[in-house]
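Below you'll find only one chain, the form predicted alone, shown as structure tokens.
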Amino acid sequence: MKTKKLVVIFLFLSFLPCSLDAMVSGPCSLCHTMHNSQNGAAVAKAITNTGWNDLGELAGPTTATPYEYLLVSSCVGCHSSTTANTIITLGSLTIPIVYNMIEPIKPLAGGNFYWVANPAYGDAYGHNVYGIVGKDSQLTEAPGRLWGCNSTCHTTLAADFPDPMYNKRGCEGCHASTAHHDDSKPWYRFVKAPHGDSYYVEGVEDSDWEYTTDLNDHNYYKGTTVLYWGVGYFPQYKTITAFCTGCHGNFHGSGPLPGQGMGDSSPWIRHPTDIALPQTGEYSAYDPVTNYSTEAPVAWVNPQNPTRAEAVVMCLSCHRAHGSPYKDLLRWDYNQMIANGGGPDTGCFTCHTTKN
């Protein structure tokens, strides 16, 4: 079992995590440039068409415009690769790759932007993010948007200008506050909203971002079984689903108006999220404690002590956060889910075990 980074911080010192291992190590020059110049030439790499190559170099066109924090590239550039590798190892430094310019060999837990950026696939295969791909050709705002916030992250992450409210754009729409040199932050995967220190996701990270997985080798996501409605509950529950509802609120909770939300019990009008995975009926055959599926993962009320009674259905049970080779960022091909088809118990049938 690999060491995982614990990102839930408790108020009592006796419970402080002891296996924090995500701090960046290695030569400063891999990530920073003091004056964006070397031998009279710019050092910083452009936002687009930049990535790590087979030689361990951050390859791409240079830009005379320096980046904040003296970085040699943008978030996208540092987490991109011109190869098919999704982990780049440079001495003691390991870099997770979320965008490969050729099809990735083994996408990480969040998926990959390769498919949404590839014209052969397109907008339906991932989040459109600045520096990777332009605005969605069909959608003018986030599907299921409810909130009146004028922040651009509620309309597109592909805007080529900073958000007017929080000075964020692209990757920062979801990863608003990174801390590559500080393991004391409680933010899971740096998933945090730009407003307020309480708006972050909790969980337990897999140390290689699910490059390898087994029963005990995977992310442990935070969920809740308390029915709630509205993004205002995010600071209280800090679940991955609550974070998603910031832009996709109409797909969750029991809304005050007809057609809003998922409902609060069966018959559901939209697939439920942040509710307990039932222990009876068709769901009883899936026990993620003893037979965890990274194809159809669950969240937990207490990620540090997962129990079957506290397994939770979440947005990421069906979707990848960045993108996938399947439409709607799904973890599997929905069109191949054939009821009574006699196929393998994968995809939808991981939970809905009697439907196959």
Second form
Amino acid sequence: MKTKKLVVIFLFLSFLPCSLDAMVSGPCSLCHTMHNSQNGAAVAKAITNTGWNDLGELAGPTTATPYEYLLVSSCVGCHSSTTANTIITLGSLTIPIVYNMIEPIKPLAGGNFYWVANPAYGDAYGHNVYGIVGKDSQLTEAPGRLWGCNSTCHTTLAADFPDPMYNKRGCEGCHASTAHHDDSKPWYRFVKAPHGDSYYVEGVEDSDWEYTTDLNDHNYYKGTTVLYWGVGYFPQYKTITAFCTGCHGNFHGSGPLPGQGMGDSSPWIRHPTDIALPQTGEYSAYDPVTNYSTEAPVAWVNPQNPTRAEAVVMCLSCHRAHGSPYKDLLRWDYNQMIANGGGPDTGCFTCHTTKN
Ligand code: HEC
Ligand code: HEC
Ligand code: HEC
Ligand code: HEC
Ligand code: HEC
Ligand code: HEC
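Let me have the form predicted in complex with heme C (HEC) next, following on from the form predicted alone.
Let us now look at the entire complex, which starts with that chain.
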């Protein structure tokens, strides 16, 4: 069955030559400007209020300040849209949109910054990121922060220079290096910290950022079942949880002092992550190999070869990375999770199958 399916997928893809290619394509002028000048006027678009419109044009006010790499816009601008579409298609080029100025129809895997930027929702609905929304009105640092200097992304991702360190601001606090023309990098989605070359996340990337999903059509995240404490293990395990832990350290691991971290076994003191999803008890009813849920996804010890025994609970089992329609960037409405309420097998109940 499996090989048959692969052949079908292969034939299908051979008619879509660029769909597996993670590199950008298209005319240089779409994304670069040599002098930021044309007919004597600036070409580059400002960071805020810029986005791809219905006509497939990058619309927004111009700025006389040129960008690095001669780009026509910032990270925010090129990944924003004034439409509700989360993938903008221009010929063979597809642009993943993470900030829609009107409510997105189908948010991508990381969620969307629409809700955190919309005052009807607000700060709790996403990471507050420079160019999209100001600093969080309640949080003066990453909750659970244990390490990291003061004027840095560990306290806010919404600050302008000179506050952020490593010359990384906003989006680049989490995507510290990008390689839009180079597929050979091992980084999952350019998720990389600026602290060193080996500080990146591994994983298997879905070709349309989970715009469409089914059993085998989704991201495969990296996890580990080794118990670790401290940010120094991020380069070693390269898991998505270790990445979040870089700024939210106290929410993971078994800390050296009482009350720190999550503990090392039941009874846990904070929800465990980077632990195996047990194959017994109520967890035996969730087999992500045969019944993967993008609502409560798992990571894998080996994302290239996912097995049930190596399915791992991670931060993204419950959260989106960018933002969501729910408080705390959750993947579902926590208010709908009623114990013994006869509710659906969603959210928490995907794993805690006997609690609804
Ligand atoms: C001029 C447009 C443009 C700019 C500026 C730009 N990007 Fe992109 N980015 C793209 C396109 C197009 C893709 C999709 C490439 C593909 O097909 O996989 C992409 C892909 C990505 C991805 C997903 C990579 C993957 O593996 O799927 C991330 C993350 C990303 N960009 C982050 C950034 C960050 C951070 C910046 C600023 C440093 C930035 N981008 C600047 C156009 C841009
Ligand atoms: C869809 C948008 C897009 C198109 C089209 C595009 N680029 Fe880029 N390019 C980028 C982005 C975004 C970067 C930012 C740095 C990075 O991620 O590597 C970049 C970086 C670069 C760099 C510096 C980094 C490197 O990889 O060497 C060069 C040189 C470059 N582009 C040349 C070109 C040329 C020449 C063309 C046309 C043949 C072109 N680009 C078309 C988006 C684009
Ligand atoms: C580079 C540092 C950094 C990383 C990495 C990071 N965060 Fe955050 N996070 C912050 C900061 C700063 C805040 C507080 C301000 C804000 O909400 O943006 C925050 C806030 C949050 C909040 C609360 C939002 C609110 O406003 O109530 C959640 C939930 C969260 N992060 C989850 C995650 C997850 C999950 C990951 C991993 C995918 C992650 N974070 C990675 C810096 C980071
Ligand atoms: C708190 C860390 C964090 C910040 C800040 C952040 N990203 Fe991401 N981004 C991630 C992670 C983690 C993923 C992978 C999400 C997944 O696969 O579930 C991701 C995925 C992406 C993707 C692929 C599409 C998707 O939804 O999977 C793009 C494009 C992207 N980011 C661009 C940006 C841009 C542009 C910004 C700034 C406006 C930004 N990111 C800010 C952590 C972050
Ligand atoms: C991806 C699967 C998964 C999801 C989703 C999930 N959990 Fe868990 N949860 C676990 C696992 C695995 C454990 C640890 C079980 C063990 O120790 O054997 C756990 C532990 C717990 C514990 C502590 C139990 C103890 O023995 O100390 C509580 C309470 C809990 N979860 C509540 C929730 C709530 C509430 C939600 C939704 C917000 C949720 N969980 C979502 C897998 C999940
Ligand atoms: C089992 C689901 C689940 C997992 C796994 C999970 N979280 Fe949460 N997270 C929640 C819920 C639910 C909340 C709402 C507040 C609460 O119940 O404590 C929350 C709140 C947060 C907050 C906001 C705290 C504040 O003070 O506003 C941050 C930050 C956060 N989580 C980060 C993380 C990080 C980092 C990881 C991985 C190390 C993680 N979460 C793993 C469910 C989860």
